[in-house]
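Taking the form predicted alone, here's one chain by itself in structure tokens.
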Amino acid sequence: MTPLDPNTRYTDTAAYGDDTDIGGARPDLDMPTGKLIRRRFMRHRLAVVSALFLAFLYLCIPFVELIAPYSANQRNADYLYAPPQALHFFHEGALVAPYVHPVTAKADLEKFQWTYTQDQTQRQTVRWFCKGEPYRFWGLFEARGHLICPPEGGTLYLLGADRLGRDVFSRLVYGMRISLTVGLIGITISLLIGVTLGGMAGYFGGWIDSTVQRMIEVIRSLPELPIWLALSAAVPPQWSPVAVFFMISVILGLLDWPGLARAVRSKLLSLREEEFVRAAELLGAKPARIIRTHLIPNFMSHIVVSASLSIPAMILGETALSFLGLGLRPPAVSWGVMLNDAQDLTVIEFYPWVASAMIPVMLVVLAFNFLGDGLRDAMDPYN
């Protein structure tokens, strides 16, 4: 066996890749913490793709009126349960302007349903960057610009139409605004309560810790779904959709904080005995400053990961409540409201596209879970 040359650097790629000395040294540990976290995160490909996907969705939220070809509640009584129209880019092997085939509706009196046929001999060119249905952009001024519009005298139902002749794709885009935002508002409330109460319980201990622990035990002992249903049913029906939306967000946030509070408490119980905490106390720092400046930053990685994993739970909570008819109500549009319209299994059998909202719900939940896994691995780079 050839002896190792002490002047030569060897790498152990099995354990750490190409950046680790055979003796166990980790040269990347000399990097700044932020750069090291980014480097570890970029190695998690699913997390990177999920982050880009979620960033794209959240960037689209302010521009849903511009993206959707129709308004959320625009109806067309001549196209009830219209099937999806394919968007074509080629004709006879040549690249052409995007077009769709016109659709004609006919009532089937034997099956009591609408049947639609596409005329493959005709082409209707789709309009881009066009003027369409007017809307109030950000609620400030009226605008008519759209990214894509139906052809003149035609229709553009990329994902079909529902029982009222409303475009499913447009409603998915509008519903994205509420379904994705409810998680952010809910997790903000949960973080504020969980970090505050958990920090106080872990740092002060004594009767404060006992009180917080009893509160957590009481909330955790209650069945979650019935509590959601009871609180949502208590929302007055005459409230506006915006008020109901914020109330649902508050309910989800108020019921999600115990797990985070308990994790913060357990971490601070161990950190408060460290020397840097004692030094801060001897220098006269107040407890609030010690918790905010010295203790919480040492726990920030867990908080970030917990938040990324709690957001999909809140999205599913809003979807479940709206699906059961106890969350958001029409004319508000969310993915849960859309699924509420798809409860009839007979309708799903003949018109499966009305349940399209379950696809973005699944994709967003998976993306948040992959993102949480990547953040957890990246923020604990020394393991």
Second form
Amino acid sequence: MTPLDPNTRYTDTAAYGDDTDIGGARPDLDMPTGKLIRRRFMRHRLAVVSALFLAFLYLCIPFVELIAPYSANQRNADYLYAPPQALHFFHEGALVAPYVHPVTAKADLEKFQWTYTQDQTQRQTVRWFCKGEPYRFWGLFEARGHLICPPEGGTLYLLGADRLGRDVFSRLVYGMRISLTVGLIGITISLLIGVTLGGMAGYFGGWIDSTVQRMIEVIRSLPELPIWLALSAAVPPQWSPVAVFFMISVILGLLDWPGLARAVRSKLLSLREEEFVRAAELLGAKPARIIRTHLIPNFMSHIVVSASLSIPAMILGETALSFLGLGLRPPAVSWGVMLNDAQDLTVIEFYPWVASAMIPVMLVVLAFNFLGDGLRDAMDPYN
Amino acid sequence: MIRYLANRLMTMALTLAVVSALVFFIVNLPPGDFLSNQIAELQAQGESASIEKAEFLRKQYSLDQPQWKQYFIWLGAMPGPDGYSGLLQGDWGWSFEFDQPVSEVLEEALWLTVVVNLAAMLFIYVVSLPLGTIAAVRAGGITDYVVAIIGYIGLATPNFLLALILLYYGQQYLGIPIGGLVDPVYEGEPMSWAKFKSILAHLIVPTIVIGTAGTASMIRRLRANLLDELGKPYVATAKAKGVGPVKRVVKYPLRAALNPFIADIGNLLPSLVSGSVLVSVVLSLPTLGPALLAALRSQDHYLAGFILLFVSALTLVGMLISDILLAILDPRIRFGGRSR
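Mind pulling up the form predicted in complex with its partner chain next to the form predicted alone we just looked at?
Everything in the complex follows now, all chains and molecules, and the chain you saw is the first one.
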């Protein structure tokens, strides 16, 4: 046995390959974190389905004009409160091109209601990839293409029509644009304020910390909805719908940040004592850099999770504000604005389809919650 | 304990002061005020007599002063013109829309708001305590799933929709009265057994609607806490020593899990009060909600300001109560100052 030379380093002469067993009793935990997170997330079925569902909806947003058969505010006085028309795929047992039965309106002068009868004998084939109502695509050029159009000379009210004879389905599709983006803008604002203030409070401590803490306490003790109401009542009514929309999202974000700031602060307080922060400080890094490149990545997972759990609250907030008539106002279309039409009980009783915006609201809120739960479990793969 | 209480009350008073300034600022955000709008309208119609009255009111309630002065006068820290004394002296201001003092406009609404929120609170605790316990003890069982599903529905349905739906079906199938808090027959009558029963019947739907979301989150929290507690070795020891199934859960684990459950009143109350505002509008309950909405729409800023302040004070008092309860339950908080 040759003695080992103490001045040379021992190296293994065998070739190193990717397939070499890294060893250890926990091969599972030695995977890259990204891979672990993805695997953990994929196991959460409900979260994956929710993520796909939300991704689909958000992908649809740029193309709402294309998808909706009608435009959002197109009225048809002949079809006030028309009931939903079912899309039929089978005729006498055979698969045929999707069709609807034509609907005729008759005034019931005893009940002062419109009664609609479907002519079961006639079939009207729905048109696909067709030329319909003109619209300005992305505000850039005139276009007429639609994914689906009402049959020639007929109507296509998949979810019925509302008080003014507007197609509920088309309005749902258009409303998606505002209802889904309101949360995104709100959460951006909330993140900006929350991470900045929470980061400063946690990193610097001292009087900055106590000031931020007091601010958090004050804002947390405010009842959310009444303050939202008061703030949105202050939005001038003559503003354009787009400006109102941005203002409402800002308002929704303004009250949301304390929870996040608190979490960021407490996390930073503990992280600040870690050695890698000391090392960065000694190497001369500025506080902003330390917070940005060394600390924030360490609790990114927490930020992502709390964002995905805050968005549904904002979506519900917008719905509530618009429902009360203090949020977005017509002609803007959002799910809340649509529900504003379903305020009284007669509507719910006689024309329940007018309230159909509640279904997408519930689905989206649930999806965000499941997604948040899944992310929370996945982001902590070492647990 | 007394020092802790004094400390807590001080912070609450300070918070309330800041909140009042915030509220005043927010309420005055829209340009103009109720009276100047009214004066402009009256001038357009050429009615000079009413203009004089409006001008008089403007002076009386110091609306012609700069805003910071208005705030202090409203608060009562500064003497207003003609003996208007402000909140601290018990003068809540004038509601321009109803042409009455705010105290008279809100007389009924104040205590009804407190009653409705208390009822919702009771509902939440009465429902979530047993359900949360069962869900934790039989985790993965049928109760657990049913509770989870109800919880998710409560989480995802906007309050006001739930109100509309429950209102409709409650009336249709169960004969639960619609709208308001008391039968019109008893309106303005002194309290009697029949009136009390009528109020109770009217409270069913609002309580359930306002309480559902809170119940859902409470159940989830209690379940999580209790599950943590049940996994601890002392529970296994108790089981090994032959302690019965009920006592094994209730005696120690449940008590330990109750701590955060009570601390949560602080989080629960703001959302409860918020929710009740919206639900009252839908159910037309004569609470602060509809009054707030009307006041905000017409820029009746003393009324709106007072309601916002009252609602905030309600949440602060709720937090105070939860802190006191916690201090009683948990000596660490009582003696160690803040535990967070």
